[in-house]
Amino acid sequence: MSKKELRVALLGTGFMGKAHSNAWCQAGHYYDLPWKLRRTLICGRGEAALNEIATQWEWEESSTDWRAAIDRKDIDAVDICLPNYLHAPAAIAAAEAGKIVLCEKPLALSVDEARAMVQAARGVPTLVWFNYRRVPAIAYARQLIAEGRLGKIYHYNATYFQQWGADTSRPPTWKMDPALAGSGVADDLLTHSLDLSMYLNGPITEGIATTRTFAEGRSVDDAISALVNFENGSLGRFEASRFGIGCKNRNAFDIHGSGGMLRFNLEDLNRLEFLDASDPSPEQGARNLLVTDMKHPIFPNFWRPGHIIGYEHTFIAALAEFVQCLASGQDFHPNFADALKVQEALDALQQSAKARQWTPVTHS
């Protein structure tokens, strides 16, 4: 029998097309799906290089204009990674005419962007390429704090440092413009830190922060320093950097409890650090999990045990799961809603950051 279609158009290229175009490729072959993923549409500037992608990642049409897919009746979704600026217009649009919505980080430029974004949405199913929630050792902490292995959470530490900021050569892009971008790494990496906090330790109900902007005339912050408290009683620090010399893509945490101590960085994706304070004393350390069983969160949907995933798999098992939860009338996360919480979060610190005061986080 054959199945349904879910077609889709695609509004963006660059480096996020080619990991979305890449995930509505594979999703069909790791997972079950109950529907046929059908790339219908991809929209871009510059027609030369989008028509090589539409080659590439055998996408059917492709047109320069992404008001082109709104209208369309035969585009059930709209997957959106655009510049920053344009994911409002965009989603908002799509969800009026009633499509499906995907949406790249940071949901919107501001908050009253992602609230509108939210109301626009609320009667179509969402998604928000928030893709580290479904890294497998992430989820596998997830998964131990749930079953209460670090018991009462007393601290999470947060880094997200990258390092070509430093690299003045590199020719400008739109997310060092904040008329296009928001903010600087704020927008970019802090967004990805938060969303994963929320995931595993609650709720932020207020930080400070400061931020410094290295790179002289540049004009978004180049790094982002916070403190936060948890709703838990938790204590938080985040760091952000695009002049983390060192770290090509460290998106990094620790967190420490009464039972014991989770650590990850996404630089060696594969693996959790786990502590069990339960352990006499004299035997305790840190083991150094390889999140690769079968009995482990998402990984059993790709390979054998030992046989490594990559980034690429993450956007892959986020479009599955949710492909999995329209067809089943379940909800998903993370969606707007979720990203909202995200940017209200990150306007707390941000206005705090300029009021150089604790600022509490307030939600809709």
Second form
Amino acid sequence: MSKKELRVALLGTGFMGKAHSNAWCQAGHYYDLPWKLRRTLICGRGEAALNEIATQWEWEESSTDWRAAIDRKDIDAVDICLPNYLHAPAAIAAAEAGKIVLCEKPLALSVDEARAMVQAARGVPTLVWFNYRRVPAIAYARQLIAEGRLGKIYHYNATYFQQWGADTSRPPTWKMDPALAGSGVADDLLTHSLDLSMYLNGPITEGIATTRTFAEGRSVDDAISALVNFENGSLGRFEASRFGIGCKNRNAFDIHGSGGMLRFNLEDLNRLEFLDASDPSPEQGARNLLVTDMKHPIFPNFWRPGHIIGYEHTFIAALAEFVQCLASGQDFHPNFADALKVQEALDALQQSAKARQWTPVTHS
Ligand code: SOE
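Having gone through the form predicted on its own, I am curious about the other one (the form predicted together with alpha-L-sorbopyranose (SOE)); can you provide its structure?
Now the complete complex, all chains and molecules, led by this one.
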């Protein structure tokens, strides 16, 4: 029997357009998906870039207007990787047209926009591309925490450092315009860290942050540092920067609990460090786990033990699990409601930076 088809329109042709195109190509190769994924339409503004990506990733058709995806009856799912300011209008239009909606992070420019998106998408399945949840080492960290191996968590520390912001000779993109991006590194990298922290360590109740713009004349933040309290009583520290000289894409965390410690760095994404505090103290030390075992989460969908995976696999795994959920009727996470929680935590931190005081995270 031929499989049901899921016909997708991808909105956006940049770096994420490539990452998502690859996921739409590959998900059905690695996972035995119940539905066939069809790359029906790709939309983007620059005709040259659009034609190149359409050809390279074998999209059936292309359009220079993203609204074409909304109007067409033969599109089942809309995948948005447009600049941040277009997330809300595109997602709301797609949801109101009854499409399944996938959206890049951050969900929106503001909490109000994010709430409107959640509201509009009540009746349709959604996914937000917080792709790092699908790094096997991170999924395994969650498993160890859920099994109680870390005991009571005391500290959750996260760093997301890149260094490209310091290169002021780079031509500015939409990411440098607050009207198009929201903020700078806070919307971009900090939202990844916030999502992972809530995935691994639960809700954040309050926080205080400070931001810095190092480059002269730039109107978005280059760096943000924050302290937070988690609902489980642990203390959190976050740092995100585009001036993290020496770091290309260091998305890292360390978590310390009564039962042990976990440490991760995306620049070495197949590895997870784990210290078991129940080992006799003279023998205690971080084990450097290679998270590529057939008993580890996610990894067995790809290769055999030790045959490491990369950045692109996180997008493939997220999409494949989403399609499995679509077919089985199960809820997928992270969805719009999960990303709203990130937006609310981000908003509290941004308010706190302005007011220079601790600010509660309020959820709708
Ligand atoms: C920024 O450089 C960026 O591309 C982010 O926008 C992505 O979300 C992150 O995963 C990698 O870095």
